[in-house]
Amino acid sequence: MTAIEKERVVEWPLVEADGNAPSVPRAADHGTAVVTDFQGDSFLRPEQLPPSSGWRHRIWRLSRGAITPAPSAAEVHYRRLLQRIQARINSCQRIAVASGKGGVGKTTATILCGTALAMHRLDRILAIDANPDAGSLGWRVERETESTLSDLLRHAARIERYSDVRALTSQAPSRLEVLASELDPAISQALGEADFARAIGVLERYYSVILCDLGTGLLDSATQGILRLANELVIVAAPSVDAGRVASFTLDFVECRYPEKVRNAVVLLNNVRKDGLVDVGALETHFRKRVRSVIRVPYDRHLASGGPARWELLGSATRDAYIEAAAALAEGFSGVVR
């Protein structure tokens, strides 16, 4: 190396004198520009996202992007919801979807909350049927396999990679995966707390969010075990006095054991009709005193059939409600208790 080349060499020691790794040089250290200046959008001109619908979108399209109207308040709100849904997850989030009363749409809510998360996140989302009494979650998507949670438990010792689990699940177009429960009429014993704990222990290695569709028996071993393991709780209620009473009792039941889970719970008032006789606003007020979020889900003709729930066939108000629900759940991914 020539003398001139030696002068051009800037020595950067691998270890500082105090034994620590060297810090990255900064412009302030020697009055010049360095690579750390290239952070964020510091070298980019501000650029506005084009509106996605309505007359604003038509103007943007007709002008071929030369005119970009400011987004509407509704679109700004929608974009903020999507940002919340995409919150960072540091560990697997286990979400229990519960109701002490059947027929209120709990299984549908599990599917559609999972769908909204799966459509707007890049990680893996799974819904499992945690109803010990022949749940129907597996039939709310197009089945790709007849495998069930029992098969997962039988093969648990041999599961070493994601593809091993994927062979047991069915996947919807949204990317949501579903693991069905056992529907054998000859079955003599339901899965219990230890079985579900073992299953979740396997699944949480491969999925960022696991939604558990619980049965209606709050004293069931499986239900109590999943409530104990859950990071978040969703209570589903129909807009009736009877269903509201049962949902409130469900919150009482959980609060006696895990009060922090009630404070951070999400309540879905499901299947709300405009011509109903119940004061849904009063129901909302009742639940808002106890939980973190209450969301009203309107009646949807597509869901009334009880068949596979297809996102594209839902009414826009129903889709909006489940986007709100997914954003509310994502707020809890940080693990911060209210």
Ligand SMILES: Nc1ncnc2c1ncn2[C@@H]1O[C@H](COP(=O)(O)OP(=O)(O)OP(=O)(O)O)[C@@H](O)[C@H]1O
The other form holds:
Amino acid sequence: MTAIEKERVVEWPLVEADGNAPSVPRAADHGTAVVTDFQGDSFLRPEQLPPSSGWRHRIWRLSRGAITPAPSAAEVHYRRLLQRIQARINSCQRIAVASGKGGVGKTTATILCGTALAMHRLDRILAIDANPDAGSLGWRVERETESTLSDLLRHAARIERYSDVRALTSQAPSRLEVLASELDPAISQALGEADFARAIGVLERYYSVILCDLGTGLLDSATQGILRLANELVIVAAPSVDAGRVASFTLDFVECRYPEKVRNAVVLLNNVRKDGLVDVGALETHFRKRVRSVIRVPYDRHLASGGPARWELLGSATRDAYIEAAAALAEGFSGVVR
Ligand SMILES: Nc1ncnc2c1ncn2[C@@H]1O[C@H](COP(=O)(O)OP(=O)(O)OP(=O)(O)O)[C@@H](O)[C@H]1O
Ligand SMILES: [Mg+2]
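To test you: the structure above is the form predicted on its own. What is the structure of the form predicted together with the named molecule?
Starting with the chain above, the whole complex follows.
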């Protein structure tokens, strides 16, 4: 490099002395041209994405792209949700899916929130079974391996690369990976706070989002550990008075220790039926006062079977609800809550 070239090199520190990101150097500051002077976007005419379905899509296709009708309000909404799901992640996001009540849909919500994230993001998403009572997470996807969380802990010291962890997980067609727990509660019960902290310490090196499916025992050591480590919380409630009460109690329980986690939580009102006697709107209003987002998930015939939860077999309203849920979760990824 000649002396003149050296003089022209603009030093651009990664972090300023005050800890902030540096401002982009401008030509005027240095008396020389820098690439940032070229604002590429200002040379482009605005272009509209073609509508993806309905008569709008047909017009676009029949006119071979000469006519691009404006997208419907529903499509604009959907595109915005996908944009939110693709939010930038700066550090591993740990999401706890909890409820003090059994059978309300925690495991299903863990799988389907994870699926919605995995389908629309390019980074790695993992769901782990943190239910000390031999949870069922591993059975809600097609299993590729019998390995469990205990195997991860056993081999933790030797895990050096992603393929070492991948050997222990099962991957669904959505790209969501699942790490199951032991079927024998005598083994899964023995895993406590320290074990989960160790497991997550290993896993967060390879995954951007880790969803943890909890058991109903809020005082379990594993649950306590996950609640402490979680940066986001999903509370699942069924639309019934008793399940609503337990969900509310779960929020009270977490709020005593982590009030900010409750303010930032997402509540899923799961299994909502049109013919139910409960005023779901009133339940929603109750939870909206306490948490960031409340989403209704309808009763779904495919889910009611209790087999592996397959996205393409869900009703469209259930898919929409889980896209909404994933977008709500992703809104918390930056730590900035709107
Ligand atoms: N929206 C829904 N519509 C119909 N069935 C559902 C829905 N969500 C979940 N289910 C079904 O309800 C049952 C209980 O769900 P799930 O196992 O997810 O609950 P859980 O809270 O994890 O239970 P546990 O406390 O035993 O861990 C399952 O058979 C599941 O497939
Ligand atoms: Mg469960």
